[in-house]
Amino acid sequence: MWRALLARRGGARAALPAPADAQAALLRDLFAPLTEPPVAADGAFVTAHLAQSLDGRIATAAGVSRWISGAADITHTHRLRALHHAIIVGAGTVKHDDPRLTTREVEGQCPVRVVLDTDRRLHHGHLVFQDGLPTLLACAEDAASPCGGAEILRLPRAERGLDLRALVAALRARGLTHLFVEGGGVTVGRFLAAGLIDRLHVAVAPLLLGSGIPSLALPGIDRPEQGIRFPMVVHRLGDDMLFDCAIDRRTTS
């Protein structure tokens, strides 16, 4: 049913199917923004996703995050991968989880994998560098030698890592206009702080960890009104609750 939800050939984007059941209606609402051309000035549409416990943790203190959310959210994440041109993850996610970042749970084309590794600390043995699928390793212009199995994308440094606006521009220049930031919390937080998130999906699981890695790291503010406030719709995904947040490039003030 979900094969070729969005046509990639020539940049054209197909309409989602008419809803036949409750799940189809939910997906139509969640993915409707992806059927339209990006409206941001940089010509890109950026979706982010996080899965967290009820007490706001995306991983244990040891960095283990499999599996905080349930099977329905995992399938949802794979659909998001299939619906975007490129998937972006930080080096920490690759180091701790060693994900494949494919669409194996759903029908659809695998996106280009983009790994952010500012100082080239990852080794070539990680799965994303081994399977021959299109992969970019984004690193600083002055970083160490390339990593085997990935094309190198060198970018300017910024205060907290790579210049994310330069990254979006570089991907847009390659025709990759719909970008999916899958994690981790530091990477998603950096995109939020830079005002580069259009849509944020947060899956909250009925799970308490008590300690661990917090969901998001954002610059501190003095007053609540300086935070990011946005329209939001809540959906049920199995045992989890999915918060669909229309960030629309808002940032803290």
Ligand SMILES: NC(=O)c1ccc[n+]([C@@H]2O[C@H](COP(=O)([O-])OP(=O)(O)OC[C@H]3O[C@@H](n4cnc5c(N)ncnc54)[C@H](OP(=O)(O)O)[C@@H]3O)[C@@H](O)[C@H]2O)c1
Second form
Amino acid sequence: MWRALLARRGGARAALPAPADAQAALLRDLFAPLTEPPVAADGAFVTAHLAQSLDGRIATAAGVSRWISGAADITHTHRLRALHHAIIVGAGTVKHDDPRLTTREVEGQCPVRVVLDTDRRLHHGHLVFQDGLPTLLACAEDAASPCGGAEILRLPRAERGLDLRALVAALRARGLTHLFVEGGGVTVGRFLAAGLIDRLHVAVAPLLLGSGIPSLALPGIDRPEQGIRFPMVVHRLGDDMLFDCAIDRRTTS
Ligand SMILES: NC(=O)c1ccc[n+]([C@@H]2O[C@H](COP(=O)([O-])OP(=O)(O)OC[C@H]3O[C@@H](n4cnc5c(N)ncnc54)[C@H](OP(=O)(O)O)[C@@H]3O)[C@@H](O)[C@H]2O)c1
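Alternate state requested, the form predicted together with this ligand (shown: the form predicted alone):
First the chain shown before, then all remaining chains and molecules of the complex.
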């Protein structure tokens, strides 16, 4: 099943096998849409994933997030990486986690890593800048000069951070149309607020942190009906619950 999905992602368009068991059905439901061409006007398909505690934290107050969700969700995250062309993370995630952002848990190619660091505050010693795999560092047009380890992508500023529509357009121009936003909460929130998320996967772990770094951060609203409502399917991933949210971009932009 997984090989068939990878083959479709690679353009071979092998037929999806009928779901023989719960695992096959899960793979089909969660990943088959990612193997189709994007339908949004910008030509991109954007998926985001966050793993959070039941009380809505993606990391402790000290910024530690390893590990909130269990092994099944980590494998799921690596599968998402393998089915996208690029993984996007905020500078806060690189600073705290120093992640490699590879697909080592599953078959499939590593996507291009894209780090959003508006004012070029990250140190060049982080793993994504040192391991030789393709990495783009997106920063503001007027940010300080680069210090090596990644190709620089200069973008206009938005009210907060970078102009994410310009980012999506720049990645599409490089043939990167399937984009995976892997955190943190500020970055996923900015994509959502910009109307740029097609699918949002939230893994909720049976864990209470009580305090810490919040999950999604969005501009404040006054009434519940101003919130973003969407169709949602819930899957069990080990001890965690995965909420697969189909966001209609027209309702968020
Ligand atoms: N559980 C999960 O699924 C998950 C996933 C990813 C990360 N995390 C955790 O989430 C936390 C990070 O998330 P986040 O929402 O705070 O941030 P984030 O989304 O990773 O990064 C965005 C923030 O980083 C700022 N930033 C830019 N350069 C920086 C630098 N050099 N040092 C520090 N911040 C910088 C950005 O500022 P600008 O306004 O300049 O753009 C923006 O506010 C980490 O603790 C990480 O462990 C958890």
